[in-house]
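Let's start with one chain on its own, the form predicted alone, as structure tokens.
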Amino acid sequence: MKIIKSIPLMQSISNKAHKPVGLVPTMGSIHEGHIKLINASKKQNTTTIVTLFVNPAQFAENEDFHTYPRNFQKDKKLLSDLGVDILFAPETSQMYPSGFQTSVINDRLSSVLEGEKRPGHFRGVSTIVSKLLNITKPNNAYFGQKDFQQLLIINKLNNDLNHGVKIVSIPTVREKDGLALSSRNIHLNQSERKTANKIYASLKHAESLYLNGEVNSDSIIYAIQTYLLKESLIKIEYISIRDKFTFEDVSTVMPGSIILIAVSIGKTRLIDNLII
């Protein structure tokens, strides 16, 4: 596995890489969710590039940038063992050199839910993803469905800015009890971790209501709230039901609707979703 830290060198290698090229962007702390993305890339491409960059631009001042899990040596060995061809791990000064002042902004999709709760977050995500696509020139790029709003925004920037990359979405990978895999799960203590499985359980509860005939969005959201508020450790940030294509609010739940949820458990913020 080649380890590249220089943008010009990465661009040069990308231009010469055996096609097709698959890209898996990560912020490190590699877990089974990342591994599923990597394995999909390896199956579908001749060359697989994994990027490892904890992007400061997508963290607000009060968020967990400085405590975000980092273990480069462990990640490097794991990625090598997985058969990744290239690890691109630039320094912040490479990605955001002195004088950097350009951002990629999606006004509409970034204005609600995660965008509203985390001002500037999607500007940082869109900018870094656009840069990574330009630097690595992949044919295919792989993202998980857990960050569904992010996935929609990345699809839109790819199309709107003519990157010409196929964006491949991979279903959320979960623990046995349903908790969606996240690098932040490491911050949960034992009681918080036990409580965290209620997030997915609340989504499955909502799905069962739908399958039994309930289609009113407000009723289903209320049922999720009631389910979660039984847990004193859970603080609900939002529950929303939207069309998975347009991302508009829906009043009547139907196939193609998606339930999105964000909660805090202790100091750890977790998101999840379920597509009807």
Ligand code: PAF
The other form holds:
Amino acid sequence: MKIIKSIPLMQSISNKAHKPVGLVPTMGSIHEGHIKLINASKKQNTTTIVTLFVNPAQFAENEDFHTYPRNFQKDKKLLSDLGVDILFAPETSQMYPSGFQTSVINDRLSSVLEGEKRPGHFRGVSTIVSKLLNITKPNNAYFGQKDFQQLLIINKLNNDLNHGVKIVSIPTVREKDGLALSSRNIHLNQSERKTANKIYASLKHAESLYLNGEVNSDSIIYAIQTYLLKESLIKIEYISIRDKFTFEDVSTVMPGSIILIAVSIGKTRLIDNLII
Ligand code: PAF
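If the structure you just shared is the form predicted alone, then what does the corresponding form predicted in complex with this ligand look like?
Every component of the complex follows; first up is the chain already shown.
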């Protein structure tokens, strides 16, 4: 596995890489969720590039940039064992040199849910993803469905800015008890971890209500709320039911609706979703 830190070198290697090229952007702390993306890329491409960059621009001042889990040596070994061809791991000064002043902003999808709770987050994500697409020039780029709003925004920027990449979305990978894999899960202490499976359980509860005939969004949201309020460690940030294509709120749940949840448990913020 080649490890590249310089943008010009990465660009010249990308130009010569055997096509098709698959890109898996990550912030490191590689887990099974990333591994699923990497395996999909390896199956569908001749060259797989993984990027590892903890992007400061997508964390607000009060967020966990400094405590975000980092383990470069362990990640490097794992990625090499997985058969990744190229690891692009630039320094912050490469990605954001002094004088950097251009951003990619999505006005609409970024204004709700995660965008509302984390001002500036999607501007940081959109800017870095756009840069990574320009630097690595992939044919296919792989993202997980756990960050569903991010996935929609990346699809939009890819179309709106004519990157011409195929965005491939991969279903969320879960622990045995249903908790969606996330690098942040390691911050949960034992009792928080035990409670965290209630997030997915509440989504499955909502799904069973729907399968038993309940289609009113407000009633389903209320049922999820009631379910989660029994857990004293869980603080609900939002519960929302939207159309998975337009991301508009829906009043009647139907196939193609998506239930999205954000909660905090102790100091850890977790998101999850379920597509009907
Ligand atoms: O989902 C992530 O890990 C990040 O938001 C991404 C897409 C790698 C951009 O920094």
